[in-house]
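The chain that follows stands alone, in the form predicted on its own, written as structure tokens.
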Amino acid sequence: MTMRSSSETASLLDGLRAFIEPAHLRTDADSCLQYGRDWTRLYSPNPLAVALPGSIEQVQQLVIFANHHRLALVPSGGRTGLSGAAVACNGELVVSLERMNRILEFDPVDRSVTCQAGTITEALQNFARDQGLSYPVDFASRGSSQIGGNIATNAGGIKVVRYGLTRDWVTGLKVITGRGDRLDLNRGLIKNASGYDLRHLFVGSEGTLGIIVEATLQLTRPLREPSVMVLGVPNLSGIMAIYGLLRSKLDLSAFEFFSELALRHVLKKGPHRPFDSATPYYVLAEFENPGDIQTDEALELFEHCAEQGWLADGVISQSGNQAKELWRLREDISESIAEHQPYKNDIAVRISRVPALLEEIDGLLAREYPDFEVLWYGHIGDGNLHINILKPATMEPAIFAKKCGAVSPHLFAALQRHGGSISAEHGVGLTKKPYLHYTRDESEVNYLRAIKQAFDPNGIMNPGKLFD
């Protein structure tokens, strides 16, 4: 939080080694680089060190120590975030929960599982599958994201249209607050009307109130033989018409969209074009289809949409493997464009207002970014759109970010007019902090500050994120 002399730094590290094993307190350059940043790549990491506690007790000792020495802490999960919330660039101590990665308890009656915060999302999904159940919150970073980070950012992903957000599956949390107190919140209860539910304050808190160390999560039955359709759509207005019709007739579990420009980057990496013709936009719809009982209905809907001019072509999966290949067209987008260091916006609006917002923003981006490649994709079935502006190879990252950032006020002003949010699922962190007022008014932000003060009076928990 302040500049330290070498002797002060050495004293802090010696104090930490009193309860964190030296092997789990890293100061080497590679570790500081790896653990000090997330996927944004917009900030230069500069942590004091990286601590990897192995127990709740060690996490609590860390927070108490940090309060005593006014040492800022940055909680770290899989660091797959895109808002800079897990970045340590001002001499903070990174607290990685990756060693705390065990699944602790499974209750088949409650259909619940308790796990440590460092549990990898995919590991939890696989565990649930082995029990004949499902943890349905899903996204492309499932193989590296961690449950604690998912909760701290209220992660959404590709199945929100059916299953909701991470918040909807959290029935209990153990946390160490910024004061160093250990709280056991809600204890896995489905019903609990005994006052304020502090659990929900930590969901989406981005590590600013404390450190999530353990979670109890609901499970559900798995999807029954899902089928996947990819449809080529000539214009944006047709997307929501298709969504309205499919949702009324099929048991949708996902409704995603992406642009032809986004698809081209994916096709360079291996998957095949879903059908011969190219269209400006595509939608991917997944629906339950046990025994192919909804296949005829889906084909009839396809025919109707084609007659209305809403779609130009399409394909429906004939097997589980083909469904997985079709999903790659959507899920591989982020990885396929990573080399272009995209400037990302993750916005949300009520579903009914998506067409009007899309039309306005599409025109804005075409005017403001005539020389940049702009890709659209997102979870359009829940009103969540991702805008990715790709950096030209010859442009310096700082200049590119400045040019993109200059348009953000216009983008967010449009979003504000449509009653939307500057961040749907990636959080605020550092990247969206200057624009929080487009979503939250001054009174709201003052309440957020008061909550922060109550849980973290010394301001040691992820300072500088969400708000200053």
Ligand code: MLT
Second form
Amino acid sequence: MTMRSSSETASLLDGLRAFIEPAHLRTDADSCLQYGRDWTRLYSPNPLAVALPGSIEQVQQLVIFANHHRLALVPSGGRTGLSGAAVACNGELVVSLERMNRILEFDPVDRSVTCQAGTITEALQNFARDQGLSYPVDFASRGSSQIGGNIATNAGGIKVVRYGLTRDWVTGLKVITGRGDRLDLNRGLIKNASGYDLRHLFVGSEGTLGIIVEATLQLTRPLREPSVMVLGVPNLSGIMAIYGLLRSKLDLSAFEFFSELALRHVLKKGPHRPFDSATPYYVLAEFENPGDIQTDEALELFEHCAEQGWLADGVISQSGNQAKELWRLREDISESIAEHQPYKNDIAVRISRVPALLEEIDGLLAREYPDFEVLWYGHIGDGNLHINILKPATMEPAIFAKKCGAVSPHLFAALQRHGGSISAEHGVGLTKKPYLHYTRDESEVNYLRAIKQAFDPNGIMNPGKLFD
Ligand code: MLT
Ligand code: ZN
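Okay, that one was the form predicted on its own. Can I see the form predicted together with the named molecule too?
And the full complex, kicking off with our chain again.
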């Protein structure tokens, strides 16, 4: 915990007010609470203040000031993260990019857009749509997450099977490094074989190397009339068998799964069951289907899967609205369980390893969590599973976290045996920092430390996150 006397605090705030307007330097309790936390709700926010710079120059001034005073900075986007990477609980200055939310440039020939880091994901998606194009990286928090945060966490989401991760769409980045230098990385180029690509170091860096202030992103053509199927699956083993078949015949843009236990939480909030019968698991598959040309193929595949016993029931959307309703069954899970303060696991293995991993951890979770409600869902087409353990209402959060934490080494050891990652898309932040070694060995982490040292020699950029 950073201990400062009140005169030290006052003098830091005075120094900041010399170049940040008072209205954009907030110290009130509510701002400190809202901007000092993310969606984890596990840590008590305690920032020094919240700065809302309005220009790249101001961000640079802030970083130079922070170096001078050894003031820790926490870059802040939409704070929809689930690993505590945007949490400020140690007297840091939160640097919110939310005022820097303008789309600056669009080039129809390059099919690229340049925007400030605080641009909301959905605003960018809408902008692309208005140009007849698409920014295809998508997830449920699109309405509040920001592009800078998406890049800093290499956000994935629900369309990765077709479109890849945020990294695949970033063609240029302007950053202020932890040293206070301004770098203009890759400048929108598709090809650029001129040495180390520093842009990619900032993708997924979780605010530990510097502050992303501007991004150039590639756009693509929109999906043509996607159809959505939800299939009821009796056994975990059927899920990947269905995936193998569907991806060989359909132009899949999503392949998601969720358990009946997860679905029940969504149904409590309004949506209806996709069909009468309940099955332990469901898959949601989206595929491009212009003029219904793939509908017959999809129905044949459905029949085949049913004959094999891989699925028990299913539904295919008949309209765009029905497709949206079906998507809600998957997309609304996270929000519908938030009140149960879930302990979140976000793991990944290669697709070919999913069946073996599922079999191993299914037994492990049943054994280790006999008294807790364990929900499964995720982007299984990418090899990414979300396993959420719900806190019993009467259990103290600290006791719950301890009990869940005690299981993690077993889960992560299994994951390690299958060559997987302890974080597929939520990031490491604070919650997964103790487990990083299951995925990155010590010599690799030493290289990460050396890179951090090069960009942030005074350790002011989001200290304590990702690794120590
Ligand atoms: C999701 O896939 O719904 C998001 O990653 C959020 C979550 O895992 O809760
Ligand atoms: Zn996810």
